[in-house]
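Presented as structure tokens, the chain that follows is alone, the form predicted alone.
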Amino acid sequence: MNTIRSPYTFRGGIHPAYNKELAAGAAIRELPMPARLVVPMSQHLGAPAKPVVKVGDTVKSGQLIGEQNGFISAAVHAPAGGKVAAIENTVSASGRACLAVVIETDGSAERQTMPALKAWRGVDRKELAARIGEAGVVGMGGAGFPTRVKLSPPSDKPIDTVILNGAECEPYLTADHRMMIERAGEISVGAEIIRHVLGAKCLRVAIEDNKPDAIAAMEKAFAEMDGDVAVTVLKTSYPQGSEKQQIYSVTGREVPRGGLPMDVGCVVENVSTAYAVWDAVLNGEPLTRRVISVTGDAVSEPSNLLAPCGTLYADLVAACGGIKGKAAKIISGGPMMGFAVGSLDVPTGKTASGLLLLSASRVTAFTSQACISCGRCVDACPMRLAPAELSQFIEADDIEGAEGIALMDCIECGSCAFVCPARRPLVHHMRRGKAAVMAKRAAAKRG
């Protein structure tokens, strides 16, 4: 195992002020377990997990209680044991309506398990996938996407490169950033046994040099692994945690348009994933807890919490000593990347890397002009689009337009916006416009 510093940069990109170190020095605690949880069956890119208990019952911790329903979609278990208070819709952090299963816990040790693949080397590679899918392992890094399905690419697709990725190059947040100082053994293992699945020959460990004692704890966890592994240094530079933009930092290999990472061979998994595969292989646990980073100005003691999917945004704000003064502004996830919220309210989920809170003097009140034709957005956009032209298709309601200049490769990093001189709500109008293409299209296989 070595390290190599990266001699690619993608294109685009910016440099926010990052305010990490509010929570990167920060250990990783333990959430006390709350008396209610409320799980969402929408912790996942892809079809609501099918809920397969109902009020009354009781049960387990690692319990399943929502069945994968759908190819693109992902089991959930109770993440403590209890009673099934309700069944009813909530609303997650992006604003969407879900079905949640709400659990009034009782304090119970017991958990319910899968058999432990300790010798897991000499498991079919086809019955490895299916546990982790079982586990209800999925992307940890933002999307959500189910990690059985990334680690059954179809058979013209050889993938051969493995990226860890461990950028985490939203502003704020740190919760990889202490798993890979905390946990970083039981990560490579993780990594190891994707690796394996996939039969792919290299793996990389991606980490911006922003994190030196991340970069230090990973090498050593590393060191031992046989093959092609290395950890690759890249320069910081959002958005470098993204998929395309991190295969082509690590491998100079580019996606092609409309294309995935497959398509070029490789397979990137978060670091935080890696450990969720670790535990469901050599422990038999189910993902129903994750690390998340609760920081800002406006929070009383920044802090890395390991909480179990279900938790109230209040829970998590309480348990580092309340909101100190006034917050301006909540946002679940990262200033980039993240939404919004209008009350603590809010049930964490399997993708809840943070949760944001800002006072007045870290928001800043603006109006948005016409577009002046600067061309800042697109020298900022990592996909090499044109937010500008996009932006204004969108708001002209002219969807094929946009949709035929690439509207559908936009990743919404939030770039465009955070440089435009104008303030235009150019991340928005990308939404807005993305989402009638994906009605269009879904009305079309409906005839």
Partner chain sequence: MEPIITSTLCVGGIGLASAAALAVAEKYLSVKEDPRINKVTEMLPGANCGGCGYAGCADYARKIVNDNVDLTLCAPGGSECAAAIAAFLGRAAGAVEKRVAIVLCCGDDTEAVRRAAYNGITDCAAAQATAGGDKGCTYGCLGYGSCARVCPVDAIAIVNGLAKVDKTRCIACGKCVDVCPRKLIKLVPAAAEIHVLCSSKDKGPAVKKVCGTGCIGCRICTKFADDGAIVMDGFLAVVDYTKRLTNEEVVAKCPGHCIRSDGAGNKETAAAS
Second form
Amino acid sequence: MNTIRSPYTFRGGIHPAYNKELAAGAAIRELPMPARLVVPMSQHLGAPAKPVVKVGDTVKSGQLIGEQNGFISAAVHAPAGGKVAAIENTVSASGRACLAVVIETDGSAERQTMPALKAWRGVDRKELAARIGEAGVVGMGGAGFPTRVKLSPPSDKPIDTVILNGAECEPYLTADHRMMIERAGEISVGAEIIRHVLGAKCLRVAIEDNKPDAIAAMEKAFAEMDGDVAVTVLKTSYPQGSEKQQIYSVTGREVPRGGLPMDVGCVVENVSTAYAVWDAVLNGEPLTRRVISVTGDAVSEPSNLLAPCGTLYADLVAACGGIKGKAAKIISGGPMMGFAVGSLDVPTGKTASGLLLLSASRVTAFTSQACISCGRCVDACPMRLAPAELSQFIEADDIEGAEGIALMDCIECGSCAFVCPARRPLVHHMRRGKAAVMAKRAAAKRG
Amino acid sequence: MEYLLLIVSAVLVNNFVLSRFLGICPFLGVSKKISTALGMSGAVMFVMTMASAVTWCLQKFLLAPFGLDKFLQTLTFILVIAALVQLIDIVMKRFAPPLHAALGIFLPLITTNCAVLGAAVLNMKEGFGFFKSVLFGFSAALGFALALLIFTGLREKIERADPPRCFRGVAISLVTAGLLSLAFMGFSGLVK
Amino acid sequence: MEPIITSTLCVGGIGLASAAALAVAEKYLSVKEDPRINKVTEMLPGANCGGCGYAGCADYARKIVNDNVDLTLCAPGGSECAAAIAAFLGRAAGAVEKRVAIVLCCGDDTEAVRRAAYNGITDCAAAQATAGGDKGCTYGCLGYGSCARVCPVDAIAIVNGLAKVDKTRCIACGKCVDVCPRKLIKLVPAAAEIHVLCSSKDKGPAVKKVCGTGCIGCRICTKFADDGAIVMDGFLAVVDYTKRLTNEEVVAKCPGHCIRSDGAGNKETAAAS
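Now that you have shown the form predicted alone, what about the form predicted in complex with its partner chain?
To see the whole picture, the full complex is given below, headed by that same chain.
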């Protein structure tokens, strides 16, 4: 076990004001169980889960309420005991409509868990991966890719390195940071399970150098571990937590265009995901809760709350002393990649790492101007694209033209829009363009 | 060296479109899409080279011996070029229908393209030999193609840009063409 | 020899030689194309809107002549165009019902509330993708003009945050129908004058909360509409355009004020007031 200062870092990127001090010192608090939970069936990437309960059913805490529906999909469990009040459409934090199971909680302490696998080292790898899938564990960094799929790579793609992502490069957010400090032991065991399942040789814990306390906590937790284990200290830069950029920063390997991390023998898992893996294997607990940072200058007490997935944002805000003054902008997730929400009646999910409430002084209402061709977005783009040109193609509705200059490689990190002196909403154009390409491809598939 | 100078002068210094202002019609007409511009360039190259060869022969073997070159040059040249273009039209329709459809009205328009006639007349004025005439015709067409492709590229970009309302469409295209012409003036003095 | 004779001979000779070459080329290289295709192309309106489903008018003409495709697909040309082509080709015409696009929402910014301030790009799909749109009503027109931008004949205008179709200009190409992220635009018979301008499937109280002119599902209109020309789809009244709805009374009786008439009756009341 040693600590490496990474000699690499990705090209481009930006240095926004991190504003992490707001919530970085706030220890994780458990949210009192809300009276009503709206549990979305789509808290992950891929097909939404299929509800297996009916309106009026009584569910126990931890009971399966949505079953995995396809290969890229994940199971959803009840975060608390209670009665199923409704199964209805809701708008998720990302603005998409999805089905949700509404549970009126009854405060019962009865739990339904899977058998614990204390002696996991002796358990078959496939069985471990299946257990992690049964527990509905998904990537908790933001995209929500089912962990079971990541842990079952095809046999022709051997994995030699597991990277534990503790970069948390989004400004404001501190959930992973607090997890690393307060749940270091559990995370280390979870990481060891992931490495064991993948049969990987190396384990790297990637943390940005602006979190020395997290680095120290991780060094201590991983000190006793055998094999090629190291904490890799990365340069603080956004988007250091993005998968492809992080793989380069940690290993110097570049994921090929259109490829996956497994193409270069890597798997990246978030620290919170490692915690969920530990919980699923050693306690048989499904993933129903996560730590979420409620922060921003319009929150009375910025906090890191351990909240059930399905809590309405309004309940979270209430637990943090409510809104201070007036919130001009509410963002689900971080300020760079998060989604602006129109109301607080939106449920959290497994991927919700933060809720940001900003006052008017932090929100600039700006009008975008014509591109002045300065090229700053090209310098900032960590994917080496030309955002200015892409956005011009999309604005002219030339979607094929944009696709021709690698629109689909955009990771929507927001670096380009951040540096644009003309204040052009570049990422918004990219999102629209990508949606148009996806729609076109879906239409082509239908025939 | 002499031939190289001839090419450079025809392509850059005395560019047909941007310095002599010949062939403006297709220059503005088919400069909306690179693919059409490429087709048009190809067609003009072919027609100009062929026209230079045919008109030189005409001048040398028919007009000059009979002393008709003083007053029948324009008439006969146009006649021959028209026939030639028609021929190409028929051939293209047969062997490259998509290109034919893309060029549309502009292919027959080469008939009255002043650039083609200009090349032929200039050949006679300069008193070029056969080979030089053909080379001059070809390089003039090359210059035309260069100007057309640069302009098309610019127009494709302008298409996506957001110019002030009064400049939209043809206005900004003409301004661009003017600036391009100014830029090509920088080549003057390159070849004596 | 006289110059005039040599000139004549020279030009005449060149002309003859060229003509001969062209004639030979025409004979051996020419491509046979059905001359009727060109004629039919000329008869079509030439809007190249693609509403028929083919790549422009020329392509549609080719399909009509070669593949016996239906003549009634051209909305801009309408019945006259189809009849003319049918007469020319000696085929049966079939009637083209003149249709127009209509936006099934009347909640403009005065009537319908916006629940948040949206300052992203001016595009309905993008607005819809941002927290499900800024409009309080999750069914209503967002008013960012994606439909107006795709309209080839400038028939759609955004008035006070609501898209409106100019019936006289619309050629029913259906481009706006495809682009609307909320699927609010429908092609309806141009003869129909009374429409339910609401698409909200929410229950009455929920509709009232977000819009002053929404359908509250009270069913009053179904009683006045002739011959079941208005049917209920859950809590939403929907005009059945296969039937003829002429009873102007439904307009006055609608408590939600979302049934509107754009026909003669409406003009009269406007004149009277």
